[in-house]
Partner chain sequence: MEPVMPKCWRGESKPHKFCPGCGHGLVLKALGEAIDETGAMGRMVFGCDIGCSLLAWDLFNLDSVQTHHGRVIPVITGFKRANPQAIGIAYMGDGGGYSIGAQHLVSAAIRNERITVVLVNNTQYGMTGGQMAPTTLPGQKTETTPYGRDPLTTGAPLKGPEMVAAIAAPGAYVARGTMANPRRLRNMLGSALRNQMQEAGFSFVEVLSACPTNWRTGPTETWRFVEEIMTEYYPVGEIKVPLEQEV
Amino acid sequence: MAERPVPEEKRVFMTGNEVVAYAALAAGAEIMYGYPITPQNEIMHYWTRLAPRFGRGFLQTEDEISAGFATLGGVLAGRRAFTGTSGPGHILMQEPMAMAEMMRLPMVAVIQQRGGPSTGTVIYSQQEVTMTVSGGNGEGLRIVYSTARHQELYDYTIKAFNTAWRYRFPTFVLGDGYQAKMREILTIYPPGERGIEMVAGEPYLVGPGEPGTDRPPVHLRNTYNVEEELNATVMELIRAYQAAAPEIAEYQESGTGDAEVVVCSHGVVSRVVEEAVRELRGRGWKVGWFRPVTLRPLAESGLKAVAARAGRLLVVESAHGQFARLLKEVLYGSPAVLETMFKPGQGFTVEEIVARVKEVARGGRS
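In the form predicted in complex with its partner chain, the structure of this chain alone:
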């Protein structure tokens, strides 16, 4: 393709959904399969306007089950294929995700979380964490990037394609309605100019050669006959995932060196937390923040180290403990006190976090 969707580095002012479409184009995504649901629709809207100019494909399917399975079909054909969804559509998409997990199919999905359960709101939440990291009838062998700002939506959408094809596990970019709809300044760039080499897709099926003559046929399955056979297969998947996990896990932290309270958050909530912590530190409070970028796999050693130093953690999330449960699993046995601030389906203000941190720092409980 002569024309490039992002020919050069450029400052832009875009909604998050537009950012995702540009990032997917820049990453060399070849086809998107999708079904309308708010707040991810504009990923498709931008993609359908831009994709034909760059020889990329699109299919609007009959539902999210189909969008997910068609994405797997695209991946099996060796293409960088992706989809986007939210809320109830995300529930439906867990079925193809389970197949991707079992067969190590590198599908990429961008999730723009909306309020739940059920139809909930079309606006915002962090309530799709549990489903994203461990939905399906398996062991949660997925990679989940939780982004906080538009620059990250761009960076991590590109990265998601590489992570997926490098490690061959289904990979999610977990955004939310705020990020989807909000307009923000960021820099878009061709990945090559930042030294990012895109991992090539390769066909699982219908590769070169005549099956049965030039090469053995490829037979992929997800059904096993006996317990031992399934167990061996799943344990192999788990070992591969565990081996890759340390290379994949990412986190950010600030002020944790001397902090007595460390505020833990992920995604867009981290921005409010950063602001609150900056304000508190300015007034002399010994507070820091810790933010996993990957919710799965989690940066376990980073989190344990922070908990050991601070002794007191405050988990802030727009869900009722879905993120906190991930942390608790890692921190089991740690003497750190874990305080919480949960607002399912609702955003936070700096003021309320500042107030809660002071309460926690004084030893008060909710």
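Same protein, different form: I have the form predicted in complex with its partner chain, so give me the form predicted alone.
Chain alone follows, minus partners and molecules.
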């Protein structure tokens, strides 16, 4: 038996859910709490097959609410705990996720999006963006990585554990049903061999020494009875989040220097957008693409700079404006023209995007 779940760097051919399980093991995750729901199920399946071989744990709870709170319990005990869910299960987890936001608990959750409303399709969508970035009765003080490829599922699942424990905000890896189920070639690796030092977990409770004598007692709260006290706490959280946001925000761009139209997308849709833009540039069209990797916090300075240069943006997403609303909030007051291409619960073809970009470039509107 190997001493490490991923003893060396190697090329593999895996489903996205299998990738997440291996990445969590490589990141040093100690326990997963979860409840079955498609298309996330196989994260649990692969984890339960692998985890016992490496001294890791798993608990299937009675529902997703319990899975979320159990994950927070593991975190409070200093365990590198995580969970995964989708769609209706994600809705149920909003209460513990809001608690994690208020108490600055480093919860890690992998979300494999599915369509809605209600149970909807179990295959694919980008319709869980709003819920992921701002769900719960809080201010959306969360970190959200939107992945496009299996390699990113591996990389950002590992990174999520470091980001969560370093900044102490709930952190999400936002995939989808396509990424969860399809197989793809990628490279898995031990984080240390890439120079990635994993941030150690530490208990919030049951620290060394006697509280009040050897150390200050721990005070953990997520409820407040006085408005002024709640306001002061939330504002302190917001200041901490805003200070960390520039260090956390990530984006990718290509061809935006001379672009007259920039196509904006996130997640798996970015794959076809990149291909469409390459094809258009090969034909002489001045087109670029912009992709936020973090949907929360959004890379505001990068987006504003691209919008100022191009003047015309085309937002492509498999939802009806959830991603576009994030961009509009940042670009409010900008003279840039924002066009859209929405297909809730459906994927895109290169041909569709090429045709829409040409229409936008010629002054056509949706």
